[in-house]
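In structure tokens, the next block holds one chain alone, the form predicted on its own.
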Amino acid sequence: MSSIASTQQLEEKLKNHFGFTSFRAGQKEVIEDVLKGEHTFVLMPTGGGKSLCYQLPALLKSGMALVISPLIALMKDQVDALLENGIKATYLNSSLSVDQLREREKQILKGEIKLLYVSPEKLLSEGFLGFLKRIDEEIRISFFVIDEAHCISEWGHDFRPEYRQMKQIREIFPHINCVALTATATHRVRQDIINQLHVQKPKVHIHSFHRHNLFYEVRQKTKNCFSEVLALIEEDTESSSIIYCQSRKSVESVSAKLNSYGIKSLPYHAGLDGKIREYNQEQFIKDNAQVMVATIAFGMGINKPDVRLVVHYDLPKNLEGYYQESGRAGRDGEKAKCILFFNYGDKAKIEHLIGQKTDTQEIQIAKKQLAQVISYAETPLCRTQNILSYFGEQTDKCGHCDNCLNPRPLTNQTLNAQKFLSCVARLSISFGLTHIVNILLGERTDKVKKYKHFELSTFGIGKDKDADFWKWLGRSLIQANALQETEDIYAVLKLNPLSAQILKGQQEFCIPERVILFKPKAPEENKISGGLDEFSEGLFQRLRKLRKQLADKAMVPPYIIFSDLALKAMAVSRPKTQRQFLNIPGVGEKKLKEFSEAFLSQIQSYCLEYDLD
């Protein structure tokens, strides 16, 4: 088939692939390039169908598309996913033996995969370069896939050396085109990983941040947050929920209380032998254990689209790594809730850690990160456009996180505004947050001294409060845009028009109160109910249970076999014919053969019993 497909053919492919009669946004433009076989870089949210920007296209080129994945439990997933949908994939990597490694290298000779999983370390192993020469050579490799790109910049959440490493591909594969794909990337992040993977003007795709499906709340942390954690988690005992803590004795304690609640729960940590991290990871991707408990290393292999519950127990260390772990919810679309639990103590922790390093970059990227971490959990106001601006994107308030649905009182900080916005404007030079906050507390510190800031007429005139409102304060100024922070290493602050209108008292400056409320409440519509009636919220629960007959003969997680999306569909439709089940989202030609039977009979003999159409 050519490699320039017209929208009938795309749209073919998606239907009996995919199961899917229409694309999400961005993805139709992003297969196009690819298709034309032009260098691309993808940028679209967790949940937003990256996956399909590369596997589609993986279908209609001749040869075989080769795509590097960071880790083994994400290939496997992956895998079984496309041979589920009748695509022809294969991974290799150290979990295979020797005969299923030549076994799958001849099937990959005989041009009878479209998509090979590698991981980096893999791909630039002693002789596996040469056999993909072998490939280009003999059936040709349609284009390369960097999955998780990020992984490419020290500047990015999770920098992997190994990824550092794949300019390498480019110098000797340089007629392939390159795909890079990622859910989160700052725009400093963004530069890196094309500048890394030396590709000239490659096509540039970068969607919405905006997660419309997530409820996004922070709660104060205390010692009855268990207690919390444990009433969200029972507000729906069907659903798959993640908790992750920052040390490995919190993953064990969480994990333990709940199971002494009655509540399967399973822990992940780097700690735990691999064996162990994997049959952990596989029994909550098939639903044999409701709640995975965990640091950050779970999660980048996941992904199971029904997440209805992501809770941060710790304090998170960066906002980019929160915005991918909290997005591990509701990958299918359908509503889920991402809850902080925060205090100063946590805070208190992180900073210990960062005073442990020695580069003093990483100390001062780290102490950034925190601070915009800080930032989040303290803003009063909306925590997505808090969120979306961290990455560059603005937006109108969400309307669906806990300081939009229960706003805080206004409180006039004009005075206080005006007292920080002196001390900046009396310096000679631009400084950052701490340094003006020393300033103001009369703290004479070597800095301080050294730049004869104790002369100051702001020296110590906010003695009256203490350094977290002041910090507070100067955060609150940079959120409303009426003081800028630069985005180097060694962040300064400095004036701007509406900053001069607040010094001169031509506008007031009025924000909500600091105050964390301690349990907001969102209203009923954002509870996880699914919108199905009581007749048909039962037909789900016996169509869940028949995907988990089904997935457990097959030795795949349920999500493979068909996701909740398209149970609540079939709940809601009740289909009765062949035709009708092939209208449902994610039944493609395969499912339609393999599961339509089943499926239609347990529908059928559910409406019987209730005597339903």
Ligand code: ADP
Contents of the next structure:
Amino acid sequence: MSSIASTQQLEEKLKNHFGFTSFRAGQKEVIEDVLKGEHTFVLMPTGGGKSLCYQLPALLKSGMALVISPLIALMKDQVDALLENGIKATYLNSSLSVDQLREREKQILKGEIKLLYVSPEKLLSEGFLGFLKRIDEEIRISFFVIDEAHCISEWGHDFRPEYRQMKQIREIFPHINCVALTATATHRVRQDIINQLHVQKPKVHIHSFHRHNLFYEVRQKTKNCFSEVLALIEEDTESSSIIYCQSRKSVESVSAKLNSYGIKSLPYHAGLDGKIREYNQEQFIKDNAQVMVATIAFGMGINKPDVRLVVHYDLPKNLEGYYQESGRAGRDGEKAKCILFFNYGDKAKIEHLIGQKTDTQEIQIAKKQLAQVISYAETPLCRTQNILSYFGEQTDKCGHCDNCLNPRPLTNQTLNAQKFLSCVARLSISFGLTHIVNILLGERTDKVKKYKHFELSTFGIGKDKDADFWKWLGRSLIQANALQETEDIYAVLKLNPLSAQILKGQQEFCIPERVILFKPKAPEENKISGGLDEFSEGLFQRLRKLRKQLADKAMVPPYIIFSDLALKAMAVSRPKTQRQFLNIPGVGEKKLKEFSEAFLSQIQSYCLEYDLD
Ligand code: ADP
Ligand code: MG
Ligand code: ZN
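How about the form predicted together with ligand ADP, since we already have the form predicted on its own?
Okay, now the whole complex, with that chain kicking things off.
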């Protein structure tokens, strides 16, 4: 097939090989650029469907695509999923024996493989560059894929020095185009990826980070935190959950406690032996354990699409991390909850950790990151808006986070806002939030003394409130766009037209009250189970069991057979014929052949049993 395909051809391939009827937002545009042979940079949130953006073009182009992917543990899953869809793929990494390696290299050189996954270590291994040259000469490399491309940047949260080898590979194969994909969004990392890969005029595709199926909520962390988590898990004992804790110790204790309540849960942290970690991860992915209790060591690249709940037991260190971790919920597009437990004790703990650092730049970054997390936790406004604004994205209120569902009563903070803003206005140069708060409180810090700020008329005018209050007010002003905060590490505050109006009394400043004392009752429609009637629900559970049996037999995770979404569609539409079965999302030609019989007969016997049509 020529490398330029019509939309119709692309959609046919999509259905035949992946079983999907339509592209997700942005996928088609990326695929077209990749087919045209452009360097392509893709920024899409976790679960957005990045893999398809290179897998489909790899199928259509002649030759073989080379995919660099950071985690060995996940490579097998990715390749299994492709094979299950009838797409010829394989991987090379250090987990294979010499014989296996030879066997696969042969297959590759025979031109039997469309997608080759390699670990970053493999790029550095002896003879690998020579092997690549041979592939390109004999069967041709269609393009390079750099998955989780932020790993190439020191500014990202997962720097992998081996990724830097791409620079050399680019020099050796300047004619082969690169497709870099990531869910990590800051401007700096983005630029760094493009520089490191040395690609000229890449086509840049940036997609919204708004994930409409995620329900963000922040709860006050009290002594009852564990029972609340337990209740959340018990709401839906069929689905998978991840609980993130800060320390290894709390991971172990929360996991043990859950088990004592009859919830099958496993721990995951860097202190565990590699074998055990791998085993636990696999048990979770294969639905043998319902809950994974983990430190942030768990999860990069985890493909499990049907995680319905991600709880943060402790305060995350930065919003980027929080977005990534919570984003592991609901990758299949079905509703999922992301809940953060927060109290000021956790904040103090992180501040204490920051206090032990010595590098001033590192301290500034950590402080700024903490302020952003606190702003998220404290905001009385839409959580989704708050988190997206961190990625430089502006959206309407999401309508389904805790604050949108249960808006807190408004308080008129005009007077306090005027005190704060006039304090900023009195300064001849700009300062950061903390310094302004110190002036308001009348604190004689070194900086206050150095600049003689105790002479200001605003010095100490905010003594009736505490530091947390003023910080909250300052951040509320920033979020309401009534004050500007610059973007650098040493962020400083500046007035803007809205600040001026508030100062002159032309504009009131009313915001929802500050205290966090809620446990929102989600309206009926937000229940996660997704509105199946009694019979469909029964059938859905049956099909899940069947899927599990088939998955165990094939030694793959259940979602590789079919997604929850596919099973739900079967449970609701109850197909009778092969033709009807093909209409189920996720059913392509290979899966039709392989699984339609088992599922159709299960559906039929259920219908007979319950006398359904
Ligand atoms: P990412 O790498 O961006 O985090 P994945 O590529 O792993 O996301 O895709 C996430 C989920 O979305 C997978 O379960 C995948 O099968 C599904 N998916 C991708 N594209 C489509 C599509 N066009 N229609 C339906 N589901 C899709
Ligand atoms: Mg991915
Ligand atoms: Zn909202």
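In this text, rigid core is short for the largest set of C-alphas that superpose within 1.5 Å between two forms. Positions refer to the first chain, counted from 1. Values in this document were obtained by computation on a predicted structure and should not be read as measured data.
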item	value
Core-superposed C-alpha of Gly355 shifting 2 Å or more between the two forms	yes
After fitting the core, Ser247 CA displacement of 2 Å or more between the two forms	no
Flag for Arg426, CA shift 2 Å or larger between the two forms after aligning core	no
